[in-house]
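Here you get one chain, nothing else, as structure tokens; it is the form predicted alone.
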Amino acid sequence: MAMTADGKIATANRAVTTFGSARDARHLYELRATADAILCGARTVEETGATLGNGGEIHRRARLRRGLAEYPVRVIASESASISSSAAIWQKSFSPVVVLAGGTASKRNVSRLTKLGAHVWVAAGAEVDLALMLGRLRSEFGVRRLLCEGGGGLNDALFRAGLVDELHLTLCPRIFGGRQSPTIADGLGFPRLADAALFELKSAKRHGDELFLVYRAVRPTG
């Protein structure tokens, strides 16, 4: 995730969702080249026009050197399975698209996405069971390393489920402000300090006016 100095990942009206440097964009693709699959929320996919590709020939070769497929499996979290049929991701067929939907998703939406070529996995309960779905991604698609690119609601759900091993965070020299501006972890959040997801700083590098931070999850020992 890239965020402004005041912790925002987009402007309040979401008109601006990309603001990092060219170096930050390269870092994103470098991370993609290490992952079997990429996970994004439906709104993020729609608003950014993402197709969740490999980033080009250099990164395609890097994937092959690591023994990965040329393109990552593309995973979209869409609780209502309502992601638009006109989203850019449907225009590219280079790798499978898996949609993680909640149990309240309409049969019409599920059918519509299936016709677009997606594997639609509907949860037994109203909400997507992320731990169960990640296990299924491993068993059915061989996914061992997954990269999540937001948005904030999906990130929050992953943090609360204890499913984040590492956080790559680019701190950008901008201020967006706005109490409605999204952050890297929106959603329900943690009600108590004792419940908060805990991380330790693994590395910090400066490139120009940006800081590239990597945090590693600290797991409870008790």
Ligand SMILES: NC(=O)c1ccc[n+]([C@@H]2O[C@H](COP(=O)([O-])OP(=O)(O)OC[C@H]3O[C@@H](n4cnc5c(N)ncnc54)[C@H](OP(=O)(O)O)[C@@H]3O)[C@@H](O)[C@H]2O)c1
Second form
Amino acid sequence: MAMTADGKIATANRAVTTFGSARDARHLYELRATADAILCGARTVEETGATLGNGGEIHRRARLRRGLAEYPVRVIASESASISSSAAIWQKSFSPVVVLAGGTASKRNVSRLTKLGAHVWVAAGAEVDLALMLGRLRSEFGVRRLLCEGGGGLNDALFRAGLVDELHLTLCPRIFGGRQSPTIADGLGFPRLADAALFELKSAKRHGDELFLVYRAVRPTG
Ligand SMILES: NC(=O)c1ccc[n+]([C@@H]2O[C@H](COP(=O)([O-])OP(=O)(O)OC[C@H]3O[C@@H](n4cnc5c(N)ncnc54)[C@H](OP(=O)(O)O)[C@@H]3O)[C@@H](O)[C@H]2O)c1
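Structure of the form predicted in complex with this ligand, given the form predicted alone:
Below is the entire complex, every chain and molecule, led by the chain shown above.
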């Protein structure tokens, strides 16, 4: 995630979705080139026009050297299966698209996305069981390493489910302000300090005026 110095990942009106440097963009593609699958929330896919590709020839070759498929499996979290049919992701067919939907998603939406070529996995309950779905991605698509690229709603659910091993944060020298501006974790959050997801700093590198931070999850013991 690229984050401003005041902790925002987009402007309040959501008009600005990209604000990191070229180095930050490269970092994203380098990370993608280590992952079997990319996961994104429905709003991020729609608002950023992401097609979740491999980032071009250099990264394609890096994937092959690591024994990965040429393109990552693309996974969209869309509880109500509301992801728009006009999202750019549907224009590209280089790898499977899996949609994680909740049990209350309408049949109409599920069938609409299936016609667009997606594998729509509908949860047994109202909410998507993200841990279960990661297991299914592993067994059906061989996904061992998954990169989540946000947004804040989806990230929050992953943090709360204890499913984040590593957090890559690029701190950018801007202030967006705005109470409504998205942050890296925007859902229900944690009610108590004792429950908060805990990380340790693995590395911090400076490139120009940006800081590239990598945090590793600290798992509760005992
Ligand atoms: N700076 C950065 O690095 C960066 C990166 C990514 C995104 N962004 C920004 O973040 C904003 C989008 O964030 P957001 O929080 O509004 O949206 P989001 O997380 O991308 O998408 C929210 C939608 O994803 C689905 N979803 C979320 N949690 C889910 C769960 N646990 N299970 C199943 N589906 C789930 C729901 O879809 P349904 O509505 O279909 O139920 C929900 O409405 C955009 O402005 C984008 O530009 C910034």
